[in-house]
Each structure stands twice: as C-alpha cells, then as structure tokens.
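Here you get one chain, nothing else, as structure tokens; it is the form predicted alone.
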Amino acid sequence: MLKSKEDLNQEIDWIVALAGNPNTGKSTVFNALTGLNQHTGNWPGKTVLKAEGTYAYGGYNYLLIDLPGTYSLFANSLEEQVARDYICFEQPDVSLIVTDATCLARHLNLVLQVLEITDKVVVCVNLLDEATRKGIQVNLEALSCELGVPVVGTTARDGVGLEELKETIALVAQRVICPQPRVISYDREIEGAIAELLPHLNVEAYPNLNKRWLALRLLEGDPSIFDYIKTPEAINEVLVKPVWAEG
C-alpha cells in the first residue's frame, strides 16, 4: 500500500500527486517547487523510481509526489499502473498534471483520463517560452474553460508562473475552487453498458472513488482492477472481456 496522509508526518497538510508525459519538464516543476526538501527511492515492491518533495505556501505544508512520466493510465505498463493506482486508490487532495505548450494537443489525452478520475486537478502548461519562439499561443482561459479546471501557464526553469501555480493548487486543495471537468461521451453501446453497471459496483472500501471511471476499466476487460475492487459474483464473467467484443 502506498503512503497515505495518515503515514506522514503530521506537518503535511496536503497532498499533490505530479503527473504528466515524459519531456514536458515535469521533473523541473518538481525541482522547482520542493528546492532541495527532496527524497527519492522506489515504489513499494516495484522497480519504479520515486521522488517525493515538500514546500510551504500560505501557512501551510505540502507534500508533491512525482509520478512515472506516462503517455496515459491504461496500465499497459509498470509506470502506468504505478501513476493510476496513486491517483485513484490513494486520492491525493490534488493531481497536477503538467503538460508542453509546444504540442499541447498530445499531451490532452493524459488529462482527460486523469479528469475521469478525479476533479481535483490543475493543469500546468509549461515551456511557454518555446512556444513563444516557435510562434504559438496557448489560450489558457479558453482551455480552462473547456477543460473544466484551473490551467496555469509556466516557464519553470525560469520561475515563471510558479507563484500562481501554487496558489492555484492551494486553493484546489483547500476546496475554495472546485473544478467540475468535463464528462467525456461515449456511443450509446458503451454509456449504456455504464449505466447498466454503475448500481452493481461496490466501492465501500473507496467511498471517493469514481464509479464511472471504475465501470469504463471493468468494461474493457482490466484485469488489475481486480486487485483493488471486489464486484458481485453475478458480474464477474461480464467485466472478463468488453463488453462489445464477439459473443
């Protein structure tokens, strides 16, 4: 079991989950914001690395944990699962997800599947500065608005932006802004199969957890669900395959 609030010191305050694509200067975020209050090892029981750091801000103590940089949260790997299962079995009281200017089109996908997670989410768009040069403008309010969720625009190895950047995570945090993402839709094959499943899923263990987030990875066939939520026994051979695939 990964480390919860409860584990820690009792100095922390909150937690932020750091999540993003690999090369989106995610780990400069992190060194930016933690400085040299930084300790690293690996996962419980996996060979992924990890870092954790911590800063203060408006009275307050944060603990940042760096995820795997990973293209989405499908567990096709060992990185994947390790990113997922820290944002949706330990919820941290923000995922900050930090994502480049420069191609920011290709890093959205990894957003909307972590906004199928959680609505505590800020967006960090970093390497304004690149984009700049490369003569592209990111709209930030525009995208906040169709995102759902705060969006903040970032140059962190200059230090740009990272004083509303934390602002902006404590006032997620501390529920003063409360995002409300956009809810993706699917055919009516899938949010059919959804609506059918959602009164069956028992999640006492994980009262927060997202129950439609829980039916899409059941509906795919995503065995390492499993490892975490027990379903009725009258479900099981449903939640074995898709629900769409032959048969």
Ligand SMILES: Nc1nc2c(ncn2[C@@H]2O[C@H](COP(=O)(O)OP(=O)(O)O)[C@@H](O)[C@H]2O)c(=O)[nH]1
Given for the second form:
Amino acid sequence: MLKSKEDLNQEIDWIVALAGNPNTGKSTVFNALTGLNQHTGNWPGKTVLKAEGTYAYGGYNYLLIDLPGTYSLFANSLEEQVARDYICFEQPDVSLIVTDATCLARHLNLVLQVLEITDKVVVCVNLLDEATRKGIQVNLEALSCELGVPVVGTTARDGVGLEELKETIALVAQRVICPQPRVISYDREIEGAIAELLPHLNVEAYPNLNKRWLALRLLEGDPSIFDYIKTPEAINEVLVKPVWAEG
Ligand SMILES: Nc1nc2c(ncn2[C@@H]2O[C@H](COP(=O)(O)OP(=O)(O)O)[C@@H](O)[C@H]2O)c(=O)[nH]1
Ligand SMILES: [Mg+2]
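Can you swap the form predicted alone for the form predicted in complex with this ligand?
Whole complex next, starting from this chain.
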C-alpha cells in the first residue's frame, strides 16, 4: 500500500505529488522545497525509487512526493504505472507537473494526461533561464488560459519562482483556486462509447476516481486498470459488443 494521509503523521495537512518528464528539474524543485526534510526508499513492492519530504508554508505542512520521471501515464513501464496509480488512486491534494520551458510542446503530452485525471493541478514551467538563453519566451498567462490551470515559471536551480510556486500550490490545495482543465474531446465514436460506459462505472473502492478517464482506459483495453476494478457484467457487455459501432 502506498501511504495515504491517514497513515502519516497527523501534522501533514496537504499532499503534493510531483510529476514530470525526466530531466525537467523535478528533483531540483523537490530539494529546494523540502531541504533536509526528506527521505528515500522504494515504492512498496517495486524497485522504483521513492523520495518524499515535507515543507511548511503559510501555516500548513505539506508532504511532497517525488514521482518517477515519465513521458506519459500509460502504464507501459513500472515508473509510469507508479506515477499514474499515485495520481489516480491516492488522489493527492495537488499534482504539480514540472515541464521544460525550452521544449514545452513535448512536455504538454504528460500535462494533458494528468489533466484528464484530476483538476487539482499546478504546472511549473522550469528552466526559464535556459529558455531565455535560447531566445525562447514562454507566455505563461496564455498557457494557463489554454490549459485552464495555474502555471508558474521557475528557474529552480537558482530558487527563482519558488515562492510563487508554493503560494499557488497552497491556493489549489485549499481550493481557493479551482482549476478548470480544458476537456479533450475525442471523435464521435469514442465520445459515444464514453457516454455508453459512464452510467455503468460505479467503482465503490474509489468513489472519487475520474470516471471519464476510467472509461477511456477501459476502451483502450488497458490491462493494468482491470486489477483495480471489478468489471461489472454491464461494462463487459458494452466493451465486448460496442453498440456505438453498430449501424
Ligand atoms: N539551467 C537550469 N538548470 C536546471 C534548472 N533546474 C534544474 N536544472 C538542472 O537540470 C538537471 C536535471 O535536474 P533534476 O532536478 O535532476 O531533474 P529531474 O530528472 O527532473 O529530477 C540538473 O543538472 C539540474 O541542476 C533550472 O531552472 N535551470
Ligand atoms: Mg529526479
């Protein structure tokens, strides 16, 4: 079992998961925020390194979980599955996604995948110094409008932007800011299939699980998701005999 808020020291108020592609400065952000208040081990039952640490801000204590660096959340590797399962099933209060300002487009893939799971997201555009050096300017406000979630620019190695980052995490954790992520719509066939599945998805063990996301994974036939849910016959029927594909 992964740690949940109840298992931890009661002094923790909010849990923040740190996601991002490898080499975006995730560990740099993690170290800058938690300092010496961290420890590492393995994810339970997995040979994947887990780092967690705490920091205090604005009268609250935060537990920061450094998820494995991944390019996607498709559960193709152990790392991806650990990251995905944490965001999905442990439901941290905030998911902070660290991206690289010098090649932002490539990083938005992961961002959009996280936005399909949760709305409690802050996007950190790191390596702004490198971007400036390369003549790249990132319009953080426009990006935030497009994504529907707060975006903070940082140069984590120099500690630039970290106060704003902590403040934004605090506002999302406390639901002062309620992000409204852009919803990705798929073509008619897939949207029809999602609509067909949704009424059947009552996953008792995970009442807050994002049903639209779950429907998409079921349609993909993602085997890793079947470990978590008992598939009611009704769903099987929809999946095996796709009514939306008829006619
Ligand atoms: N120039 C610059 N380098 C950074 C910044 N943040 C992190 N780095 C460097 O980028 C490299 C990868 O950082 P790391 O935190 O290990 O990335 P991770 O793989 O995402 O955990 C390290 O050499 C960091 O010192 C930044 O804002 N600017
Ligand atoms: Mg790292």
